[in-house]
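A single chain, nothing else alongside it, follows as structure tokens in the form predicted alone.
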Amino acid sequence: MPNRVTNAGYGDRTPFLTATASAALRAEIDKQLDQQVLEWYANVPEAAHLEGKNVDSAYYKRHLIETAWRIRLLRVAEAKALVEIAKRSPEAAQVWANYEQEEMLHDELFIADLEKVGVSREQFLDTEPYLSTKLLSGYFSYLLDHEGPLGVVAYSYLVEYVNVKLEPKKLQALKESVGESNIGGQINHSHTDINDDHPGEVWAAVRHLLRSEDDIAAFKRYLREHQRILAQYFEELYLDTIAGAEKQPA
């Protein structure tokens, strides 16, 4: 009788991309992301606020709150992604599990920085995440249910690549505006991304999940879609803090 077991990662596990082809595709993807960064600064100026000299206190605090919530909510979805990845590629699952292990508790780094600027853990827990954050978490669930884990992993590659590229500039600005002693959690988070080569780690998982030219095209689309969703967050953050304060009567 035939074995009825499927979805155990025992299909053809030969990577679709050779090591050389993977490196070439990654360079192509990184070039796309560099262009997306330029478009980001042009189209989402609200996101560059923390790189300026005068940082709005409400914007900064709410951004830390939302970042911690995003890490926690997305880690739940990304843990679910591990199940789907394991069904397709044990090699990708091993990489993804290690990446999640390194990132799982990083929300606590941002909560620690919140306490340094007067926001207690209780205040953080009493603050409901923005709709844009809930929608991003919901998009992850949609992807896992209807398109597969590649789109979830694509988000991490986008975020890790951009963080390694832009975070040092932002942190240097925050050292001057907020004070280096107040951003230790964010510095530690950035050091992990850079020193542990999180973009490279996520790409290793991506390589094992790409099985066709259609997958490559989908991956590129996911990167653009995630950037659009991230823009919604920064617009919501700006309207809730800086723009909201400007509308209030003197």
Given for the second form:
Amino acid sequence: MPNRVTNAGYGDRTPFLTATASAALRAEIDKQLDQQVLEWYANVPEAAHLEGKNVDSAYYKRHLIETAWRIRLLRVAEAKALVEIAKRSPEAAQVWANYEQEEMLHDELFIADLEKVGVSREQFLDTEPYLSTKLLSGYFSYLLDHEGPLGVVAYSYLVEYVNVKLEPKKLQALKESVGESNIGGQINHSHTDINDDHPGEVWAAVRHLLRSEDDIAAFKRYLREHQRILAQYFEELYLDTIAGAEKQPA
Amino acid sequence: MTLKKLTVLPTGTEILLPAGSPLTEVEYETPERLIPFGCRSGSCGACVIEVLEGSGHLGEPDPDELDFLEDLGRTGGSHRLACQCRLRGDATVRVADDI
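Given the form predicted alone, corresponding form predicted together with the partner chain:
The next block holds the full complex; its first chain is the one shown before.
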């Protein structure tokens, strides 16, 4: 009688990519992301707003609110992703579990910074997330139901890569505009991403989930799709805060 | 991309890995089970190795790793948990079972 057990992460555990091929692909992916960053700055309204000298208060506060909500919503989907990853690759699941353990409560860092600028925890909880934030969470659910966990992990690679690359510049600017004592949570969050090499951690999971050339092509598409959804969020944020204020009668 | 060489005794198998690769990559580079990895998180002790050459090329052990190696009776400074090492330069190691 055949063994009916499936989805246990057994079988051939040899990764599709050798260590050398994995490093080469990561360099190629990072080039793609560098290009995506250029497109981001060129096309997203007020993309560099938080890197400027004059930060709009409403924009800043709402961005922290949405960031905390995004972490709260996505950690649910990312926990579900762990189940799907474990079915495919226990090696990737171990890496992903460790990454999630480090990220799980980071919403509190942003909520702490909100309180520093006068937004209480109660006000945060009373603020419903933007539609674009909900849609990102919904996209994760779609991916897990119909395409697998690779797309969810791809989001984390995009975010971690960009954070490590751009966050120090943004935080330096916020020290001047908002005040260093008011952005301690965001500084601590950046420390974790950089000191724990979160891009490297996420890539270690990606490497075990890539099983074919089609997976590699899909991974590259996921990176572009996530950026499009994040751009929708930044547009919604801009329209609701800076653009909205500009339309107010004098 | 810079490649570094890891030599695993007693077989003398030589493996080239990108600089900075975790030693757990050894498992995927050859069908032989050269290093018996277990938890891969520094807590089971299955992958103890003796570093014969290039001890400075495997990264610094953190206090938890040093404490655990002491618990395992591997004192003297030449032992490491392979799962906690990254290959930053050429090195030669021997798995603990063969020491």
